[in-house]
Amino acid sequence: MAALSPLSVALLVAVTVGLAAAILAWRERPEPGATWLAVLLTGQVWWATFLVFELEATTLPAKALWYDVQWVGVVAIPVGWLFFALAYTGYDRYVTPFSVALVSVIPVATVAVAAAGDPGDLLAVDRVVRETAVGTFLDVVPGPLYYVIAGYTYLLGAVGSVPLIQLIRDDARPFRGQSAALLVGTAAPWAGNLAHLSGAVPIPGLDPTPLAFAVSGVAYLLALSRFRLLTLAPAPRRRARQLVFEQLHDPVFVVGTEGLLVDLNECAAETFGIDRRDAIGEPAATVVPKYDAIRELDGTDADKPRPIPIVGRDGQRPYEATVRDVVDDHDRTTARVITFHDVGAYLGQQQRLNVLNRVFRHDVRTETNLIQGYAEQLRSDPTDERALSIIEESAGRMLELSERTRTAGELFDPTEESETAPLTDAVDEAVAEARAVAPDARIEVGQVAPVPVPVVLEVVLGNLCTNAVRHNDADAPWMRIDAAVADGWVEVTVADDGPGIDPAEYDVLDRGTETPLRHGSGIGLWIVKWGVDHLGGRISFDEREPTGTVVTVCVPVDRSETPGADSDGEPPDPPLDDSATTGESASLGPPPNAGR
């Protein structure tokens, strides 16, 4: 057997180095680009191997036959590396059958004919054996194929770096040195062939590309073994990155620099009922809520967020909005990310806190200093009736402070999941409770519609209407109660006949905060304020003529269990009311007239 020449076994080396490669890169399989590392690494080795097959030939036919099965493992080097550096880099959504077979035309066309035994000289025009001192080679006068097949090889290539010279610059080490050994891998060979298609190889028909696979394999082998190449992927990030934005809890949309709507993730299209496929590209203005007020947070005040009341899908809530920008390299702002934070949870928590304070502060030990302080009396005198009944009067007073302080407890406790009611229910409830505290004031039901409501709202009725009957003076309490649907809104209106409510109560409810000198009586007003913004709905109060108060709730109509609700979770038909629409939007419209 005749020995190989040194040609042979150099190209020997580089299949062994290739071969490595590929094993480790087919073992990572299903990690990302794994598979395509390994297809593109074969063609390397299939490459090398039957040039080595041609090299040894002796014959012109044998040479040439050996030229065109090398043809597989050229076209396929090309193919696997532009889908493993989109699988790597995290763009495998550019990765699918159809892609492969759209990119794999040529290549398989390419294939075809050579193995069709070049018809029309398509692939060579001529092949000669050239003796030369360092070997005897096959030297091709390149067909029009040849050339279009090299052209298409460059373009995959130089696509398929694009993702990866973007990693040079990335913040984490792996990756940059990832990319720089695949980077070299492929220039080695790319570097062989420009110098055989230009000439600047001196020995005629040598083809140095192959010889420069064992500059790839080493290449590779250094990302897979040093850098960690496949078992720690960019991919992931991307993805990951993606994950984020989209499960973010806030909504958050993206704005560029020239005022268009670029993007908007799961939650804000979810929270305020957009369309994402028709509000990006849109004007912001258009879109964002509150827009113009937010891009004042642009400016001096970006540092001072402040609430800003929104309404969206589950009513109208106080949102925090911040502004970021979006800076490339070179410090330029190229968008604006804008992001609300619902801090309606964390507004009422503070508020409950500083009234349960003022109540224990101020409301028990009161009640308790005139315990204590007739209790003294009675033991002077054991038949004084009027003390026992100061007494008992406080102590009955302490019990439903006590009782609305474990309800408002309850009523807001995050563990509990929210039920829903019909609205007839809700309000047959609250009127029952007012008739147990009164049981001879008139009360009036007008239409209310059976729209579902969640049980929150039954609360809130229930402190109204007893509220309206107790605090009465009239021998004979009014109190009347009607419920309108409109727009997804639902609209309750408590009014009586009494005295009133202290304008300083008013006050207090609409500043949110307590302070020694400036607090309500009780807390069952705060109650029913705390219910309606938990519901993201309104209240307001308006004097009735010639006397009493008229309380009006407005509230979003209950979306999540209605029954007999359509497959957009649409509530059915208010028989009862004819301002009902029978054809709600995805979104809510601003409530009605409620507030003041």
Contents of the next structure:
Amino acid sequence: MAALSPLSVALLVAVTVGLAAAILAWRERPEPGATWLAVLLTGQVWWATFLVFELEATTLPAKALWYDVQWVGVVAIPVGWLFFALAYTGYDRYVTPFSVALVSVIPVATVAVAAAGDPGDLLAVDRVVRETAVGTFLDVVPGPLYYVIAGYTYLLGAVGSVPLIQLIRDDARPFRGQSAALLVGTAAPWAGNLAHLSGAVPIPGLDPTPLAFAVSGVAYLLALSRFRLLTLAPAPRRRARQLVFEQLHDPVFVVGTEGLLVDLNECAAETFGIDRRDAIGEPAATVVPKYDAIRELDGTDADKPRPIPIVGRDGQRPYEATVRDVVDDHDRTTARVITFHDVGAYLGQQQRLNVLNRVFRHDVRTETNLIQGYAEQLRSDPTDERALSIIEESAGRMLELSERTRTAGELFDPTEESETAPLTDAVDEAVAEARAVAPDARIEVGQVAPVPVPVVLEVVLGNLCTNAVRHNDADAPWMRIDAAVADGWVEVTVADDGPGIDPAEYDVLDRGTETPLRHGSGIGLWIVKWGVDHLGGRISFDEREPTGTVVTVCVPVDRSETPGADSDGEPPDPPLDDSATTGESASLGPPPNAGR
Amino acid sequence: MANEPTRPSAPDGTTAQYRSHATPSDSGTLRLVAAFVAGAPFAGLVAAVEVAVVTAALGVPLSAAPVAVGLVAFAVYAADHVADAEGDIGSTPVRARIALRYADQLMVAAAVSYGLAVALAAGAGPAALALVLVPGAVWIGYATDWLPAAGDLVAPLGEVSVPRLKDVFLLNSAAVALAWAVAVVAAPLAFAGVPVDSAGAPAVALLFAYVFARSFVDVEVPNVRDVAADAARGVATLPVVYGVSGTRRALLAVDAVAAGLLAATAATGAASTPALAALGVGLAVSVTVTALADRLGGAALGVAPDCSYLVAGAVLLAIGW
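Taking the form predicted on its own as the starting point, write out the structure of the form predicted together with its partner chain.
Now the complete complex, all chains and molecules, led by this one.
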């Protein structure tokens, strides 16, 4: 066989490095982009290999045959480049069988035309063999399809370069290196082809594009080995960031500068019962809960988030909202990210610690001092029945305090959270407890709907009913319990004719914290409040004429069945008993400044 | 000894024999280098010499064929050693350890070697290019999961499962032998641009059959050493199925056939007599190695069969090729 032309030798160098890179890329499958990079490199090797055959062929038909075969590699390169760039940079959702088929239409048509012998001279109007100093070329006068596929190649090359150029600006050095090597590997043959098309190459018929594949191969080999091109691909980063946004356990809204909702995560949609497809594009004020209040968190307030009671699918919860600006590369604010953090558990725990601290520090000590004092009195006078009676009552109160403390602990037992029971059972249980405490009490039970409610409501109602009859100084205590269901909310009203609750008691609940000077008595009302908070509901107290109290508890029927929040994010107003007055009302939502 | 099953004695699959040999630190580096050279580089060298001897036997001009086939052999065996490194721990622990530790470097070397071989072949023309691609294509079907995956794609319900060629009894060795026979005998002709008729079609066919038979023996002899590991992995080889004695008898029979083919080639008069004589000496070495298969150490058994070609090459040089 005759000696190879210098041009063929140069092309064989491109074949060597290109094929080596293709094998290494193929080996990295299924890393993102590995297959498509192998396709790209194989296309280059194919083109260069058959160009060698064309150069070394001695007849026009033989050269024309190898020229036509090269089209397979020529058209594979831009397709491989585009889908490699997309898959490698994390835009793999655009790499689908449909998109591949769509993008491949023109390349496949080109190969088909070449295979069919170029009918109508679509690819080449004329082919001439030219003798030059560096070899014998097939000088081709391009046909219309040639320009179409050339333009198409440039288009795909440009589109694929966009995400890679973005990587050059990335903070991570390996990705910058990878991207730079890839772009050099692509730019070299691109420049060669531009020189050919523009007529800048002095040798007629010589397309230096395949020669530049040697540069491409080296660049790709460098990217593969030095910059760990496929073993350290940036593709997962986009997915990971999106995943974090979507899977975040806090509701997040993205609001554009015009006040329209740009995005929200899955937690936000689930928590507040929002349809994402409908919500995006809507004014934020109609979608984001308490948006008007949150919007005021600009400036200094943004650093001091405060709990905001919001009603979602899980009922009323205290959320802490934080607002962060989304700033572009030119320091322009393009959107605001509003994050809601559920602080109910934190606030509840803080309240429990405060109350239990007070119980042990104040209530237990008071009772103990009482027992100790009257015990000494009994030592001097063992017949003192009053002292004995006081000791017994005090010990009883301590026992009851102990029991309620245990009940308070059980309220937050996670195993109880998902259990439900019919509302009728909960009411019956509460009434039975009240009868056990006060057998002579007149207890009336109104209409009770048989809807499922969390079992925690039993504890709440039990405490309310026993308190209603226990702290009633009437000869025959009266109590009535009613339960209504509206819009997915259960409203239970417990009314009594007792002396009423000292407003200072529920003022403390409203505030959410106790102090040595301002505190409640016992923990019964706290258990009621914690139970209602735990259920995401609310509680209100009203005085009753002529005497007594009306306590209304409003909780969701069932979390899984509760519809979305009202537009204002509040549960409906609780129905009031006919005998109740509307004079004083204390709404006990989560304390606005508790723990802050 | 080679005929003693090397049962794994540790959870990592290493054997007592392996550990005791690996312990001395002063000879560790030397052993690693020796194991590396005895692996893919040795296979490449043998393939190159094989092609050179066949080139001489066919009487065609010397070309880049030995280099190209040698590079392909190196690439294929290096890739094979990397791909099967974990499975080879029991049979060839040092080589497997090298393959595991330097997997990336070996694959880069294999890829560049294959690229260079293809470039050399492309420079020699389309026929040479096609020939150089044959061993690589056979290796893909032989060692990778490409065939089983394709089988699953065709019959997804699992009624028909296509195994790796490497796991099919006799066909595995036959496929390897066929690939090398094609490359070794056809490459000199293709690279030199000599038509088969010019070299003598009967001589070419007989030499092809000879190389096929010899390659089959060369593939099966090391399986005597790997019998325990192959049996554990469920790979059927001659030693696994017929035992060491049965394998020895079968391979000696194949060597006898090879001797007959060599004689027939000589009878055609189209082949170079000195080259055929050199191949005859190599065949004698092969028969000796086959006869001693159960008495040679594991490392020796890995290279001894292929050494017959090196001996043949040396003889050819000595008698004035």
